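Given as structure tokens, the chain that follows is alone and in the form predicted alone.
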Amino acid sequence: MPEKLRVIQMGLGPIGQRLVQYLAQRPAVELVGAIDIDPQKTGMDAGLLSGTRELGVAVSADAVSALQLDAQIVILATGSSLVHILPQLEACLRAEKSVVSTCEELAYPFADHPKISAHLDDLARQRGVAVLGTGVNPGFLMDALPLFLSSACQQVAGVEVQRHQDAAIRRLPFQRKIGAGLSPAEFASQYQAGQIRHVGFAQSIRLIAHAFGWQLDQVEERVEPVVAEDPTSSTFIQVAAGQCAGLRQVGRGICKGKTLITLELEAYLGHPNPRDTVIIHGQPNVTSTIQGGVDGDIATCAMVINALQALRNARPGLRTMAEIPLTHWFGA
């Protein structure tokens, strides 16, 4: 049997707490440390804080000390911005810990943050560890899954991914991120301020293109509100007719005027046909649909935890989902 994985959880917001819950269910993984800057969480048992059993792991605000614990991997769930989490990543790597993170920009940072990417890659190689950004999207549905499905193709001419979600079942921060409950004018204002959109489309598009050897001339995104015709609601938000129930976001990867990659997200309260569909245009054509769609919160945490074994076996450096060993569920 492989050695039990020893893990430190950094970040205990809603996703971090769910990660701790799932970690507690894996006999092959041991949580040995927990880090969060919230003073109200300091000293609390990470398991009890996260709504599971007592784990005997106290939350610490002292990241430097906690990172000296005997662990192989840090799960980093503190933000979507690579610039924001950079000091945390550096601290983990200098402590000779591999990192798997929910940071969307880390899934493929090379185009938008080339200097930071080179720095992280050098630092990880020097310390003999690996860094990976993953989750449900980016990390699985809109990049890793289409890449794997293309394995059955002799030729590939284009990729489409359609992710349609009933956002009523998602957590409140996600519903706010898609603009649920706003007026169209408020939606437009918050979109211009960068507060509304799903982060990760550009990363998924560039990851697919890099893996296929496609040289893109342009990556573009468009975001528009989905306005409710009738009242709808979730546990957290009431949406009147004429207010925004969520959004539709489309990203495209373009080469010589031709769209090679199209990613479409429809996420709004009360979506009538939730599903996740991947279409590979090629020889042969491949279409795969998950009826009902993948629960984004469950799958984000599951992807991170299921990537732990693959990350342990990955080459040192800054890695993507196209480079690490195939991820899968593991139990004992």
The other form holds:
2 protein chains.
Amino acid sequence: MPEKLRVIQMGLGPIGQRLVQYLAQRPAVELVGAIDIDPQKTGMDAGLLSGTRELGVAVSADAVSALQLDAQIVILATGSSLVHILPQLEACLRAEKSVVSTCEELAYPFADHPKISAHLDDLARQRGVAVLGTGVNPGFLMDALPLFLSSACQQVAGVEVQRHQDAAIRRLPFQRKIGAGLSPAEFASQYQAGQIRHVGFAQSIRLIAHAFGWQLDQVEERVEPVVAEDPTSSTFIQVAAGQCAGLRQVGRGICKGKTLITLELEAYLGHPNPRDTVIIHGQPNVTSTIQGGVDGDIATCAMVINALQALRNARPGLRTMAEIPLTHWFGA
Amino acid sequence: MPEKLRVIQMGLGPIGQRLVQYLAQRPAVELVGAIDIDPQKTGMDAGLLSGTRELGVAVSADAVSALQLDAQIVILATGSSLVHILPQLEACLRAEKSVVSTCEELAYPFADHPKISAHLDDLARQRGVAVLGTGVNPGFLMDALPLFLSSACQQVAGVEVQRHQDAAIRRLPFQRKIGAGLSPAEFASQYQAGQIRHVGFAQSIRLIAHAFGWQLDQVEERVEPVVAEDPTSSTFIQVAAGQCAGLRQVGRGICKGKTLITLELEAYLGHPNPRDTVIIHGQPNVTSTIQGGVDGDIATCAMVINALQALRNARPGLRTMAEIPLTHWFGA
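Could you present the same protein in the form predicted in complex with a further copy of the same chain, rather than the form predicted alone shown above?
The complete assembly is shown below, putting the previous chain first.
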């Protein structure tokens, strides 16, 4: 048996707490430290705080000390903005810990943040550790999965991904984030304010293009409301006819006027046919569908934990899902 | 741009020739050598022999000399039996070349050939190169793909794969291998003689179990004919009612009397619903279907070529698809 992976959890918000719950179910992984800046959490047992069994790990607000613990990897779940989490990332790397993060921008940061990316890559190589951003999307359904499916192809001319979700079964924050229950005018204004939108399309598009060796001239995104024709609802939200039930977001990677990559997210209350479909236009064509779609709340945390083992065997540096060993569930 | 991958093709039978055709279409790869023991092929241009353009690479029967060429990787397509190809593998590793092979037994050789596996692993590590067996099956549909889909799961209790194929559109040797056109008695006798059967189920089952950390007590396989109720046919073969249209093969990985892994291949003339389906029983459940199924003739060769880049970044040693970086198509 390989020795247990020793992990520090940094960030104990809703996602961080779910990660701790999941870590507690994995015999191959041991939580040895927990970090959060919220003074109300300091000193609490990370397991009890997270709604699972007592784990004997007290939450610390002192990241610098906690990062000195004997661990191989830090799970960083403190935000979506790379600039915001940068000091935390640097602290982890300086403590010679590899990092798996839920930060969407970290899934492929090289295009939007070339200087920060080069800096993180240098720092990680110097310290002999690896850094990865992953999750269900970006990290799996719209990038790594189409990439892996393309393994069966001798030629690839284009990629389409369709993630169609019935948002009625998701958490309230997700339903809010897609604009369910808003009027079209409210949707437009919240979209302008940056409150409505899935983050990660550009990262997924650039990750695919880079792995395939495609030079993109343009990456564009478009978000529009899905307006309910009939009243619909979830446990949390009532949507009248004419109000927004959710959104449709489309991202495109374009080369010389030709769309090579199309990512489409439809997430609204009452979607009649939830599914995740990947279409590789190539030789051969490959169309793969996960009926019902992958549960995003579970899968984001599962992806992060399942990447721990692969990251341990990855080459040092700032890595993407296309560069680390194949991730998979692991049990005992 | 990364420099071109320099590749030697060893074995120029039907699969080897298709590999050369495909290599000729890949700008990122350069064929620098070609080896085959058939004296009728010696000296011929490997490209012309393979039905593609002239590549300026003459086929050599002298493997030892040809392996001294400046190349990083050998593609070995000379057989399904590990014992049979062992001397060729050793010669490649001693020449400090990594190897990707279509040899089905090499996809996961550790259980059936532990001594040979340890020897190859040692030799590859000593020479700083990596060895991999891959293809569409084993190598992708029944092992690496279910493994990768499990990345989205926090728990996995079982795996099922169903590969259902309409054999009427496949090559004649494939139709022969599944027993199409035989009487049930002929099928039984050819099966006993080892002529009917897909090789690779045991390797796929053990690869999944190893990656998941499952200890299997038993791996079993069963093959039965699919008898035509009505006459059916392909371009090559007429099947009368009561004759065999193909086969159904089921492999199981069992732990303490419980089946954890089930692989099912149905391949017969006129299959009404060809598809490749992976079912992960877990949290969440994931059911993924490729409608029509993946074209096996193209995909086996594509998998081998698409693994070249990943293998170059793999750790030295005898590796599986679960240990090398995520494979994907690559273009320019």
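The term rigid core refers to the most C-alpha atoms you can superpose between the two forms while keeping them within 1.5 Å. Numbering follows the first chain given and starts at 1. Note that the coordinates shown come from a computational prediction; the quantities given were computed from them, not determined experimentally.
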Displaced residue check between these two forms: residue 229, CA, 2 Å or over, core reference: yes
